[in-house]
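First, one chain by itself in structure tokens, the form predicted alone.
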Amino acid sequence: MLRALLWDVDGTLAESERDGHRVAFNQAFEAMQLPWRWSAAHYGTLLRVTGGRERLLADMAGRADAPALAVEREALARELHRRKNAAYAELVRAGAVPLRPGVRELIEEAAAAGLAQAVVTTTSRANVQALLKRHFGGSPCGPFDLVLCGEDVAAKKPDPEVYLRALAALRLRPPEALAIEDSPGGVAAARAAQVPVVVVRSEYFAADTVEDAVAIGPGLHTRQGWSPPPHGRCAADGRVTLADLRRWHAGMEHVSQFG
């Protein structure tokens, strides 16, 4: 039975990747008079890399005109990371990181059928609580019963450690919930905590292989396009619904993009 919706953020709650996060640390670079600026298509690369901090670590590396000693980058990553995050927020609180279609939908129906609902994340705590603040007010853990941040855990994902500790905090048995993910890390993550997976495809992650999920599909705000397709009532705006996800969960066929 299904007990739990364990939501990843960046690219599932929002495209939080391509409207925020690299808008904000281009912002850094300017604030700090460096030439650096990271195109749509080189931060896509960088996305590889797990966390903020060591993605511009892994730029450094092959940057002629970053600092020659490794204290020095860590250094410099560190303040512009600070930078980033504060630009970042600024941007949430302006509106620029909308929520996807379908996702306060889904959160909705979720919590009104008395299903548990966590933040699963790897991303820092800020930048978590600046987007649950500016879409859902409130406490800080918005409509969500539990919320687990980067900060949380030693190791990022693929890493399952954020999965396992979201699993003992809620007391439950990993069949008994489902991880809503758009990435092949976050969808590693899960399937090693032995979490089932739905993924919602994201606009950096688009064509990644990503195999081992219970379905595949374009965003929860359309039905079209799902491997498997859903069956069944639909909502009148046609979005996934709920009783999809439990379809999907239910059914545990394991899935690819090839079919």
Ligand code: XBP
The other form holds:
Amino acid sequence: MLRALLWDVDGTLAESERDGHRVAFNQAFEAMQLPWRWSAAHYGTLLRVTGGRERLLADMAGRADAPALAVEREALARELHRRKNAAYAELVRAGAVPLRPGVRELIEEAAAAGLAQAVVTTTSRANVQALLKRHFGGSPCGPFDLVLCGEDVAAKKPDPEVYLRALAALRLRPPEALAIEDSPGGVAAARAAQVPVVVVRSEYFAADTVEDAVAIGPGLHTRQGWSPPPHGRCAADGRVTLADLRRWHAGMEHVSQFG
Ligand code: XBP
Ligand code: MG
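For comparison with the form predicted alone, produce the structure of the form predicted together with ligand XBP.
Full assembly next; the chain just shown is listed first.
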């Protein structure tokens, strides 16, 4: 039986990367008088590295004008990341990072039905708090019972640690939960923790092959384009409902590969 939804953040709750984190990284480069700027396309490649600080270090490894010593690169990445997170929070406050359509409705529906809900993300706590404050106000956790972030784990996704911690904190067995993810790394993390996953395609992972999801589709705002297709009654606005998630979850209809 489905008892909890475990929500990824970047790409799932919000399309936060291209117009949020990427813009904020570029603002941090500018503020530190560095000539580096990440294009939308280059950022797509860099997203294969999870974690903003780790992403900065991966990019510096390929730059002739990055500091030569590892210790200097570490210090620069830390400072850039701190500035990036501050700039990202400002962008979120200004409304540059909306929730993806259908997200709020499903969160509210699941809460009304008594499901536990957690955030399970590799992003930093400051970023999640800014997003939750902007869109949900109130408590620092917003509508969620639990918020686990990059600082809460020793190993970020695709490591399953964040999922294992969420299951332990909510006292759930993996099949009692359903993860909602957008990236192959996020799906791998959930599956390594034995948690079934629904995949909502996002801008940067639209064409990636995803293995081992119970369902995959273009977003929670529509029941069109999902595999397997939802059946049964649909909401007046045509979005994916909790009943759809329950059916996918109950079916555990593992479709091994979506191109
Ligand atoms: C996505 C990420 C993060 C963000 C940047 O996490 O990989 O690294 O791009 O966040 P998820 P930080 O999809 O699990 O939410 O700079 O705070 O690391
Ligand atoms: Mg994601």
